[in-house]
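Take a look at this one chain, the form predicted on its own, written out in structure tokens.
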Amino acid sequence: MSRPSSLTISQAARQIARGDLSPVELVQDCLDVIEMLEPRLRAWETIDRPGAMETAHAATNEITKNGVRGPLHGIPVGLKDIYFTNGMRTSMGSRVYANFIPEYDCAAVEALKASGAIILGKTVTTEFASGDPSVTLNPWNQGRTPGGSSSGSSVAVAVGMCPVATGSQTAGSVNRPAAYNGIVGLKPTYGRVSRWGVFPVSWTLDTLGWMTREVRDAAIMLDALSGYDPRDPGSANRPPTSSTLSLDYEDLAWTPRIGIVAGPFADLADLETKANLHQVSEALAGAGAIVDFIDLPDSVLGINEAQVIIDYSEAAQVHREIHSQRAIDFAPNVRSRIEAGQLIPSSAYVQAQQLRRRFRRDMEDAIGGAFDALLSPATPAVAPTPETTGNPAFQAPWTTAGLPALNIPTALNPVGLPLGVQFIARGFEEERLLRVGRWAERTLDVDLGVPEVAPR
């Protein structure tokens, strides 16, 4: 019999609603897995055992009396350690904020608590969600990176420490670690989810996202966290999504129109990655999808460089005051990013923002009514060795454009490392994106299993 910690959100929610599983049992089993594996994988910065169990008991009592609030009621969640949590240490993975304890919850935590979710603690992030590798190890091969910056969240979900964990993406920090750990990752449209109370990397790029074990779970999280928030200047004035409902009532005869991304993506991918994409596209076409190649617009040239200019320039402003006082306490890559950002001329920043707007417009037009979503490899190659968090080149264009991206696992390579693909849609078309992802997930029917390090 499967242990509770191996369940998806959807599976656990159904059992909780029926009374077959209590939040106390689920949280306790997740904590047991954490206790077993955390010394080896180092996915957590803070584990709130007493608080999680107290909330689980309260949720169990509430559900017994009144039923469930929704699909997240009683579900344990890991939070990337840049999400402010009232009374819980939030360190940003840095010595600079090693003992910082916020006095309020960020908007995402407010929404999670309102839904009845249970906060297990804070997962490891690279320092300030930037480029220095974290201490977390990849459970599929501890000699490979788990990716970053949301490294702890991706590992926690992959091995059953929790069914969902949050992340953030400024270049590739949700989709890339999800791909390296063989799980689902969703980065919504820029502005779809409030970032209020989440420590910034780059104000005009940062997007909150999360990792789950299946596409439907990613939709559950989107429905809970999406919506307009005037406290976030980047928040889009859009209502919350109802993507889970659209998945549950989908037309089973429907098949998607998919555009395969070529250009620099084909040039950067290694042979193994190209072969995996070919196998996936053939399988989707064989199941009835309309699959064709799409040529990227000329504005893609230089878009990754534009992302770096925007990222570094804004990071220099985010950290300007504290860097002037405590530069020596910053990790090397973060410090060099800040100091490089201080040297970028304003004209270069303006040009980068102009290219960004042009690329988004061009991509919206290219996808248009011809495709439901685009398809590309999730990463140029499988997870590299841990002196780096991996190459974000396959995520950064979509992050810079603010478009939603969803990745799903597709295979293990001959040495047991996950391979995956990602789907990209027009802005604010997450429901369509998730529908494509769910269809592909069912069609491919891939189960990577649990990494050997995890209990079965």
Contents of the next structure:
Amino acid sequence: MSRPSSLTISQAARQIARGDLSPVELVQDCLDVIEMLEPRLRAWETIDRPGAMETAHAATNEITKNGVRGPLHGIPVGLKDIYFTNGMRTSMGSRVYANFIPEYDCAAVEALKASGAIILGKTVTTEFASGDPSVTLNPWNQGRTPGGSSSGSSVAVAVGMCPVATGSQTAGSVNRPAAYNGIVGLKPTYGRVSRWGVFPVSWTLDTLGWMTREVRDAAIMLDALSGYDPRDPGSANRPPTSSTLSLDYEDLAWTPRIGIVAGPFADLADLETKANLHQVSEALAGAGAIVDFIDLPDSVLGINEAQVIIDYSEAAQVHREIHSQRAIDFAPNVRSRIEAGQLIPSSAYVQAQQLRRRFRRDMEDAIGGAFDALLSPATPAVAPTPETTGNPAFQAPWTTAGLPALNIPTALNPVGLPLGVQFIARGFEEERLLRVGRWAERTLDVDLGVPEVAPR
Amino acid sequence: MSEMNTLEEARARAYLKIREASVVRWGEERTAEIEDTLRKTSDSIARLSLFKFDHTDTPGAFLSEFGVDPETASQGNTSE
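Switching from the form predicted on its own: structure of the form predicted together with the partner chain?
Let's see the whole complex now, leading with the same chain.
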């Protein structure tokens, strides 16, 4: 029998609803895994053992009396350490905010608590969710990066410390670490999930997302966290999704129309990654998907550069005041971005935003009615050595365009490092994206298992 | 080939400009320390400068297709 910490949200929720598993048992087992592996992997900034157990007992009592509130009731969650948590230290991975304790929850934590989820603690982020190397180690090979900036969240989910953890993506910080750790990552459409109370990197790029072990779990999280929030000026005036319901009532005879990203953009991938994409597309076509190649519009050729200009310009402004007083307390990469960002001409910033809108429009037209989703490599290569957090070139275009993107694991390479692919859909078409991802997940039937990490 | 030359020229121009601004703002020593980031920034500026935009190319941020209609958006902060 599987230990509770290895269950997905869906599996655990079913057992909890039936009374076969209690939130206390589930949380205790996750804390046991953390106890065993944390000294080795360093995925957590703060672990709230007493708080998590107290909430688990309360949830167990409530469920016994009144039944479950929904699929997240009693489910332990890790939170990237830029999500404000009332009374719990939120450091942004920085020396500047090392002892900062918020006095309120961010919107996402409000929603998670309302749905009955149990906060285990805060996971490691690279400093200010930017590009400095992570202290967290990749569980598949401790000589490789886990990716970033949502490093701790990805590793925690991959090794069974929790079935879900939150992240954020300004370039590639959800789906890149998800790919490097062999798990599912979802970055919704810009505006779909409120960022109120999450420390910003770049106001017009930041998008909250999460990592799970299966696509259906990503849908459960989307349904819990989506919806309009006037406190976030980037929040879209749209109702919450009901994507889990649409997955559960899908037509089993349905097959998706998939556009394989081709051309110079796809050439950023190495041979191993291209071969993986080819094998995946063959398998999907063999199972009935309508697969065709799609050349991306010319606007893609400047979109990663547009991301850099917007990211650095806005980050410079986010940190301007504190940097002017405490520059030496910033990590090297984020500090250099702040300093370069202050030198970017306003004309370049406006051009970047112009190209961004053009690319979004071009991509909406390109996907149009022809495809349910596009398919691209998740990353140019498997996880590199840990001096960097890896290359976000296959995520940044979709983040910049605000389009939803989903990573699913597809294989281990010959030295045991995860490979993945990424699906991309039109804006606010997460339900379609998740449907394609769920179909691909079932068709490929890949189970990478849990990486074996020797306790220290 | 001419397109490549144009991009290389734009890169060289953009780097000289940002380097000069950096020396004024951060000093020679700090400029040397952040040279890689300055180079990445100026390369990005150069690439963008080669795209043609006109008055119909509205910028993308905080407009309806990226989120809420600005008419109905509050002006609150995303963080505190």
